[in-house]
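Next comes just one chain, in structure tokens: the form predicted alone.
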Amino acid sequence: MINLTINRLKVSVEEGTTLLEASRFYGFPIPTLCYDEGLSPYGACRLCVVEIGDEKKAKLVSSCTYPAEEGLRVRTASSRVVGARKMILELLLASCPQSKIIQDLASAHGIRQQRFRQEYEDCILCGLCVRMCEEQMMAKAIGFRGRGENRSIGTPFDIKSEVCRLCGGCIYVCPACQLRCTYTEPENAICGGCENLSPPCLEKERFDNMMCYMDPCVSCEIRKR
């Protein structure tokens, strides 16, 4: 067994055990968007960020990817693994303004309106529907393409894929396949319909780290009555 300190409480996990999985199941959320516990893991949209180590050499790290390692220092929801989500949040929203599950992650942490400029490319690359269709559905119909900004998603040569099944499996994981009708204005980019008040620990900056990690927060749930 693994130990090591997860927001101040000390754990033991087994070995091959990733950070992601760690806090989970000792209750500490923390928001992906490219990770499925039926796919491997891929880091691809650095939501699952953690800090980790000491205060003046602490660094982010995304937790889907990284190992527990004995006595490691965990920091799931400090200021600057909030502050951090946030941003990667916004650049998100930039690039899907309509996925609900974007819009419903940038709601909870507090974002009322991204500040980039909107390109609605309707994907992020986080390949999750590569990953399923060739680790699940072993057909490996589609897969990425191309380097840097002309990175995207489709089949070899753009041929029409000869063992796809139209299982629909790459749909039914796709973040920005789940759209909701809304307007798509930056300033009204954000639906809000499910809101959701950020952690006033944080807010009001009395402390680093977050107090409560119960989702909904109770001292969230009083503030709205």
Partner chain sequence: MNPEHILAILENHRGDLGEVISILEDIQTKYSYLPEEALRIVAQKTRRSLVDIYGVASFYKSFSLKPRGKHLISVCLGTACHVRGGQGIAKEFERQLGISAGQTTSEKDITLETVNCLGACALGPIVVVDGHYFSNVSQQRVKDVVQKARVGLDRVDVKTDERLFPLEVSCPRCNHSFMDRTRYIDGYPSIRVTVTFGGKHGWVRLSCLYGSYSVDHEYKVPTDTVVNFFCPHCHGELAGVSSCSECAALMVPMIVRGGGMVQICSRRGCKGHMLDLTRIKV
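With the form predicted alone in hand, show me what the form predicted in complex with its partner chain looks like.
A single chain, with no partners or molecules, comes next.
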């Protein structure tokens, strides 16, 4: 067992536990976007930052990838952590304003405006769908492509992958609804969920350029209200 302090509370966790798991286990909430219990941690969204160490040596680390260490002092909600998180959320809002998940998180952190040039991306490159496809579905149909500004997620050559089983797992985990409904373009369809619903969805024609409206999707929730 490893002993450490989280927000001045002395706790002990098993070796190999990450700071995120430990904090959540002891009841300290840490927001995440790219973390999923069934998938390997990736540290892409940086929302889970926590502060470790003391005074001058204190630094911010992503808790989802940082393993618990003996005697570590962790602060999950210091002013520095909250400030960094707010900035990250503002940046996420600037790139992906349509995502309900990001909107909710921003609202919960008291962000009322964002100061950056507004873009309308539909992907935050968190890699959840890539890991879902590889680790849970054993398919590896989608992956990262390009780099820098041109980095994107999708299938090789932008054509339907032979190994894709249209499981829809990528859309299920997506926090930004990047893989929007592709019903009208069966050639690059990744989901196909609406065709397989029972009873079949009668409104699917209306969603040609909308985000996917399957179970976790945000546009559906918005529409219901």
